[in-house]
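Given as structure tokens, the chain that follows is alone and in the form predicted alone.
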Amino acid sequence: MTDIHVITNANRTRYADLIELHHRVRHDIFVGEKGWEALRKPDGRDVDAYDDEHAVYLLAVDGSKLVGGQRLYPTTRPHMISEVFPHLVHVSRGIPSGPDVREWTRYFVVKERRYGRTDCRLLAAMQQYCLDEGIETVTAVAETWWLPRVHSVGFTTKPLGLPQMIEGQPTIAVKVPISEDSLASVRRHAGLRGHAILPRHFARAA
């Protein structure tokens, strides 16, 4: 059974393992298999600016394994859009940005469990967590392929920009809306019953 982790500066420390873990397996991904080597790091570890308190972490865990994974980050402080792509904005658009808004970033599936419902599971588990925290919206940056798969679970995204081309790949920035429906349809699609993500009070044993 897969279950999905809220870890935040608060509980961090309980899961000091798994952050480590995860960092490792984000390294593999996004380096090892994407090819992005302006991430690649001596120590194997995809650690960056963004990487700090504000960051708020949704892991999937199956038993003791690390399945996927996913992070929000404050769009109030500098984020990922405002310094990294702020030309993947339009500018008469603007960067959406305030306390309901969120970055969406570092959104991974491990190999082996990209065909069943761990994608679901942890596109229901962003959504309950914006809904339960009053986040009317996310922006994330991404492959233009991703898109069509996110719709077909019932998310909408709106372009904020033309894509552009970066690490071989047509990427664009989008904001998500959160809403009620988009977690109905994607929990539908990931076999859902009860809540998306455990209670906050809960941390595995580091």
Given for the second form:
Amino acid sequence: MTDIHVITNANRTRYADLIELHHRVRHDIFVGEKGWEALRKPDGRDVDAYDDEHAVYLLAVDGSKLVGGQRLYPTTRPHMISEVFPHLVHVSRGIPSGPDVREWTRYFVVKERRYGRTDCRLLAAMQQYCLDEGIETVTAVAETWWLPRVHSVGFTTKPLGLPQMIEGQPTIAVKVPISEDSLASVRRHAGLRGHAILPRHFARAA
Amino acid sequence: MSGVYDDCAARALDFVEGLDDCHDQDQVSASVARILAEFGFEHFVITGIPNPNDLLEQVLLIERLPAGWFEHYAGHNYMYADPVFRNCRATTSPFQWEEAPFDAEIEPGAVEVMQRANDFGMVQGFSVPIHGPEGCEACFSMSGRSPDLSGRTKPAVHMIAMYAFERARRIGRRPGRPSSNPLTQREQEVLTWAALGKSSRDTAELMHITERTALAHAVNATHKLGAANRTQAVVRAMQSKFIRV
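Other form of same protein, the form predicted in complex with its partner chain, not the form predicted alone:
First the chain shown before, then all remaining chains and molecules of the complex.
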């Protein structure tokens, strides 16, 4: 059974091992598999400027195995779109930011889970967490081929600019409205029951 | 026109926003046709990928193709030979038709599809594959005699295609495509007589109309079928079974 754990600065010390594992898995996937050489680190851990106390991680764990993850970061601080990819946002749109907007980054599913429900679990957890926290929008930079996949399970995305080639892939900045509809749709697609994320009091005890 | 090219990004972004106001496939189709025309595309089609036993028209979402082309394409089972269709399955990146690989030596079918497309006015094309969780789900193809396929417009067109597909998918497929004959009864008659070798004057006499009216019917039919002249119109009408001789 796969559970989604929410890791914030408040409970991070209890999750030290899982967070450490997650940095290694990220390196395996983003550098090893996808070939994002700019992220390569000699210690085999993907850690960037946004892995700080403001980051929130939603990690999918099956038993002792980490099978997927994603990160949410406040847009009231310098974040990836504002610092690294501002050129992906058209001048007429502007970079969405504010207390009810998070940036959604480092989404991954481990190879052997890519044809299952792990994607839907992670997507549902993201919507659920944001609804619970009063977050109305997330922004993301994504390879364009990925958009139809999230659209097909009920996510809505709005482009912030035209796709541009990054690391050989057409890449686009989008905003994703958070909604009960999107959550219900992705849960229906995956046949998920119950709350999409592990209650945090339970998670802390684990 | 220059206004569009000054900022095709803003235009394309506005188009995507406007899709929210499209509530049926006809509205999506009209909206897509309008913006693609600004980039020089005259035709487009959004289609799912048929399973081996599906009919092409079962997976067709929206089409604005030259008259007679869909029927010709389906009738000749071009989907099995079409290098563009094949490339949509093979890649997640948009491509120009000339980049869809095939071996002319051993794939005469592929040569034929591309040649016939050219004959129908689809000289240059651009296709955007749509891949879902189970692989290639759909293909958005657009074409024209001389569309703008510069580095500046391609990303705009790519985004337009992705979001138009999503809107069309969300609205849902129109039940059953009317394989309608665009020709009026009179236009069919005129083309039928032409197919039988009759002159305009003979046709006029046979139909009890003036020669001028007979000619007007032939011109209208030629236009509707996207044909260059009456002879080509006759051929297309017969291929599409709009007339029988």
